[in-house]
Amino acid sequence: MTDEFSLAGKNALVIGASNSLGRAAAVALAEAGANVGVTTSTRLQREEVAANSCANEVWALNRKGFAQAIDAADEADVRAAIERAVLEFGKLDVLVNAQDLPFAKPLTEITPAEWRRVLDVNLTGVYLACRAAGERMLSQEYGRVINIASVLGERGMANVGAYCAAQAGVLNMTRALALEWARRGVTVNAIGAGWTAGMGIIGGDEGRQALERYLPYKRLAKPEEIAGAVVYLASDAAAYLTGQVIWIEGGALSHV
């Protein structure tokens, strides 16, 4: 049974490995035996530094890998990352969409440009990556697509309308793609992540303290507590699982 969880010989790309969830996913995939390429969500220098650091962790595990700075909302950038993964590894088996652009503002104050940018990175970016990687995976009749979304795709929150809309779109696109690709050997699943250490928290320290009081565990999730599900969904053990959202949110959705 343990062999089914091994990713030895598999090749993965994590888009958005410059944030804590993407980084934890990339390292966990490498620890399970996969070669892992990583990218940023945007072209900000701090993200590029974080992605390079993540790649160093992959290389330390004696895995092949690379780091590439991209704008996840740019079609040419995304396609270039997919093509590089195929060039570096020979094929692409696993795609993890962890791109994330947090944003909070009352809806009436959001400009159309801000709205588009939030949806472009958080939703359109997932579409672009799924389309480019899906072409490869469908042709080889094997693939694992894992979309890391937010609990806010299921539960609304004041002043986060644009972000909530994007995350809800990721969840339903996951279900739709699972139906399209089920008979072609490609599974598509999502992880619904709760509030996690290292990710942006609305309201800073005060917001974090309020969340800790609200959550049944009375603490934020650790990125590594979500990464294990990524390895499972990428493995042969999850071959018959598709179109599902695995919620790892510390019981937040159990609140009335």
Second form
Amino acid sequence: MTDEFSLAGKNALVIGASNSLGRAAAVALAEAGANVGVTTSTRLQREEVAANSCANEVWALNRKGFAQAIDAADEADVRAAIERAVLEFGKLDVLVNAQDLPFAKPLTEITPAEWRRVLDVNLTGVYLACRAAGERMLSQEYGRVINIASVLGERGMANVGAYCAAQAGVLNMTRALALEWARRGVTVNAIGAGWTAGMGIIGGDEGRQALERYLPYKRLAKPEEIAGAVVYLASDAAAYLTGQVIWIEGGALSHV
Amino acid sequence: MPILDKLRLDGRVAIMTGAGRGLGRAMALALAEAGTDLVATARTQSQIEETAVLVRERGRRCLPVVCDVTDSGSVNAMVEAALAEYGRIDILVNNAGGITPGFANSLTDISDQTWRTGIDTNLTGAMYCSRAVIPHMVKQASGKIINVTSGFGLRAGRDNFMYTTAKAGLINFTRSLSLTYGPAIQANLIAPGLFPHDDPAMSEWWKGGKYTPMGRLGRDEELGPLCVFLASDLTSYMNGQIIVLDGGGLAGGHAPTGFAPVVPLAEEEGRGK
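Swap state to the form predicted together with the partner chain from the form predicted alone:
Full complex below, order starting with the chain above.
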């Protein structure tokens, strides 16, 4: 039974493996047998360091891999990352969009430039990667696209308007794209991640403690607890599953 | 532990209701392949005996128990039999259900009894089974409840009252289970799309999946891995949620319209590029 979940011989690219969710996704894919290339979300140096360290974990599992610093909102950068995956692995089977640019500010103080940047990385970046990878996947009639979004795509939060808009956009683009590619061998799904350790919009110890009091699990998710669903969706076990959001949020959305 | 090993369920015990055929049998066999011993229940003895043979062929134990989930006495006796045989229950899959007499009646033609039978079969049965199993899971401080709802639990249908109401009720029942007994116990849902269970008449009724985005209907064995995934330690932070497996049906709709025509952006005079 577990054979159906194996990713041996598959090749994956994780955009935004510089954050904790992307990193856990990349490591889980490699553990399940895939070769995995990883990128940053932005060209910040600390992200490049994180992506390199993620690639080291992939190599330590005896898989092929690489790390590339990109701006996930830059069309040429995104295309180059996908071309590199095809060049190094010969094929691209799995795309994970985990690019993430956290941002929170009262809406009246958000400048149009900030708004655009948040939407560009978190939403337009997913479109750019889907478009570039989709060309490959449609021509080979096989592919798995997994977009990692947030509970903030389903629930609002004060001061998080731009980020919430982007996350909700990712969820509904996932549904539309799934329908577009449903008969062409490419599934498109999203994972709705709960509040996860190491991710941006949590806000220091005080914010974390307030969240932990509110969450049914009384703790944040560990990134590895989200990554199992990435493996399931990437595998042949999920061939009939498309256009869906799998929420892994410790009950946060079940609350009134 | 490598991630694929976390899908193994060796040493665990699962109860599958509606295990005599279709999705229930397919999920029971998938759980057996992942390592669980089983209690296979349904109303028809011969069918669960067949399932039990198939489970044993996979090297696992299976206790077939005749049980009507709409009868709480029958459910309680089944759970007692399970505990007497195995001493523990780790996984409960509430899969029993389906269309009941008067399924497509107009509202004014639904009798009190017709209504109750539909709700009992598709909602109350899952409550009876969960109520009987929960104390043992609480004692073990672990457990997985997997409830099988339907696309009709999320969307409605014309002249479809009992089934849609019960399946929608099952979703919120599951959420309350998850908030009450989590995080030690996880309760989640599977919503299958159109699965004809190898029945040509059902395939024909659904036009072979022509209006399903993926262009085909579901195969029973495709539910198996999803059931194993939800029963496994990989979903420990997932609680009160639904996974829809329907070839894209609910992402848009089982609709004959297909693709929108291409609509180019309008030329706006005086607007810069």
